[in-house]
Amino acid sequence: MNDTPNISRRVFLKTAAAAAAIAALPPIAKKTYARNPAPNDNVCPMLSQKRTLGKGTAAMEVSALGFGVMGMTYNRSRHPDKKQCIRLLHQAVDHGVTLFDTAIIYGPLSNELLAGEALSPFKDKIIVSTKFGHEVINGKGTGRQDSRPETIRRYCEESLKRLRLDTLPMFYQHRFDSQVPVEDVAGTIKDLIREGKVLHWGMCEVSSETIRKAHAVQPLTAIQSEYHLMHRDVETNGVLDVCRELGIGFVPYSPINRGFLGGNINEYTRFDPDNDNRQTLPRFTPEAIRRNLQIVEVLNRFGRTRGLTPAQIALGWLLNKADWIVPIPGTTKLAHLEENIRAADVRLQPQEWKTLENELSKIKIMGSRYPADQQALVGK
């Protein structure tokens, strides 16, 4: 009992001393301790800035940023529990995130389940997409395709039921399939629009040939594919050219190549076997990341002297192409998350991303992104 007087004049005199030595400081040291944070160095970074994907009847706003669902529960090794992934979802409505993206085939089903768990409470401030295409058959996925209209319409039924909701705010079809004429996929989707099933469609990896002749049919919202510094095949294939053409948006998927651009992955990183596809990819064996590294370095040189990561550059740079590209990286994190949102901030002048990309360009890339029978499946 004696003690406790003791302690608290030790705090006492100890504060007014601090507080003595700062109001002794010149005018100039005052204020360097005075310092009112700035808007972008709050604590819980927003994300204010909209974006328009698709036009006319096919517009959707979405937040500059989406969130890549899929990370939670398949192919990126371990994850936290359940409570802690939809915390974290729950902090990405929070801090102005509205675009989510699942898809039947992560897991199979388990991320819709959890997409709808955490998101459906905020299903009239948010839009949830999802996928159908790859066949999925008593809850595992056989590595076919199945666009069939009667199939489309079984898994829309099926992905409300997951998700929670009563209409699919934007439906892709995951990847092309040669048994179905796409006109057969675009015209199912129209009904399903008409009946209020779906309210918006996408594709993902086709050709720029497959989606003109879906658009023709049924107005596109976006295409979804591969796009960020280590892969860029939609800047000369014609994908890009015909969304500009048509106002389709495009939201690149994986925009920090499934974290490496980041800077979190080297050769002695190791996938874990039943629950990351990054072991069986070219572009991530431990020779390939070792020679791939020179592009993370790249990066942080960079950004060093602009006060970016390299993750912040890799999006920063995409939103720089066009406001109707909205990328949707994923994370289990919310310090990952907060700095991914800080991103949309990022504002460069075109000579120092033409800088960027004249280092990179230096810089020949090692491995493929997909193994060949992956490869097939995509730009049809």
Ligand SMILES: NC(=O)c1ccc[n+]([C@@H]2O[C@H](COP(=O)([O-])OP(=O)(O)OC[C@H]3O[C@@H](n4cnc5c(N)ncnc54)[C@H](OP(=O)(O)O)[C@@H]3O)[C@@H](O)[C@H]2O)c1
Second form
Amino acid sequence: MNDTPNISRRVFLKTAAAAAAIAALPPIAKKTYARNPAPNDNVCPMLSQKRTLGKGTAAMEVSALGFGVMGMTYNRSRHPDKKQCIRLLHQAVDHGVTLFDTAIIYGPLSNELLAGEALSPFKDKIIVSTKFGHEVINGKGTGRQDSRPETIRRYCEESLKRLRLDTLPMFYQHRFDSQVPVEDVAGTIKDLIREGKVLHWGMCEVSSETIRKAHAVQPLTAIQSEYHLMHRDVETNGVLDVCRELGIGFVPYSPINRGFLGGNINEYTRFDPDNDNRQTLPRFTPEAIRRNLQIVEVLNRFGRTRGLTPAQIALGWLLNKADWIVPIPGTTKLAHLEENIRAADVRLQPQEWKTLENELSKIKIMGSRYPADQQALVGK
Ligand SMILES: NC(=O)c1ccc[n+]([C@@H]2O[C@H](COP(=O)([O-])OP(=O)(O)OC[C@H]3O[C@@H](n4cnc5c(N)ncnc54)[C@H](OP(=O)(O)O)[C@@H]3O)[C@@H](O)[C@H]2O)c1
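Having looked at the form predicted alone, could you now put up the form predicted together with the ligand?
Expanding to the full complex; the earlier chain stays at the top.
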């Protein structure tokens, strides 16, 4: 009797081919768990890790990831109604998020109003950061900057009302105002802190020289600038260096590059012409998206052996850069909130991050991040 298993030649060839394909795969990280999508995962992820932005009197402890509220009313096409947004913001608090980011210009005003209604009941345990600088008259942005001391004071009072707070926990200058010396801006904030109207402050998209001047007048808690796998200027323009040196925290905005690094955008994606700035950005033309999707392909390849989604890789990469970095991804979906929160658990070897960076460095990104008029406002 022949005890060779009864296996047909076709089945044998198929099995052999599958085994060869598996052997050809890159080595799999020692433990790979299916993390996402995880339809059967009933465990609600908790963001328990904390990070400190700033030091000394400027120190502010927050969850390792924050939440960008902007897209719930502004610049990210269609959004759910107010009730659903409030529910999601409450779920973010329940999941351990303690930093929420808004600004006067988002809407304008509607985003602060939403944040105030949803988040003021939690004011003793969370931080809501907001921003002044873009001029808003009668509820409309003018496109100009106004950081004169009297305007900062007025914006502070108005933000306090919209956010339903007695003190602004974190007040950023949104863009540098070339008409107002940075020392005057910092001095005004110093007075507002002394008066108890503001607790901490920060600046967005400024140069390392401006950071030094401002910090000398009133210690900064955080710098907020664009930083993600497709835009790494702060690594080379001195901004991260000066933050490290002076003990200032760093908050990368648009950490998933406005959704692109999450992998749900392609050249057929259409942005709402009335409520989405992505249609004005050179990197979001259909041609640039089609070309730049090579980046998402690298993230998918990198993530598939590690149980990570592209968004988790993008966020995990930022979190791994320094423990004083706190990204603020925005979302309108509970599934994305939970996916993003899980990025705080990503632990990879330095060599793995290097491999990712090497792969990405081979790709030439098409299109600049901002059109010329918006680029002219940054790095001052
Ligand atoms: N200081 C400044 O000048 C400045 C400028 C821009 C933004 N910001 C701040 O940064 C925050 C975030 O920036 P952002 O909204 O521009 O960019 P982002 O956080 O990089 O991306 C948000 C977009 O990504 C999508 N997304 C979120 N999680 C995802 C996931 N896991 N998979 C796939 N897609 C995902 C969201 O869509 P869904 O709703 O479908 O999840 C949303 O459209 C803002 O809310 C704002 O507070 C500051």
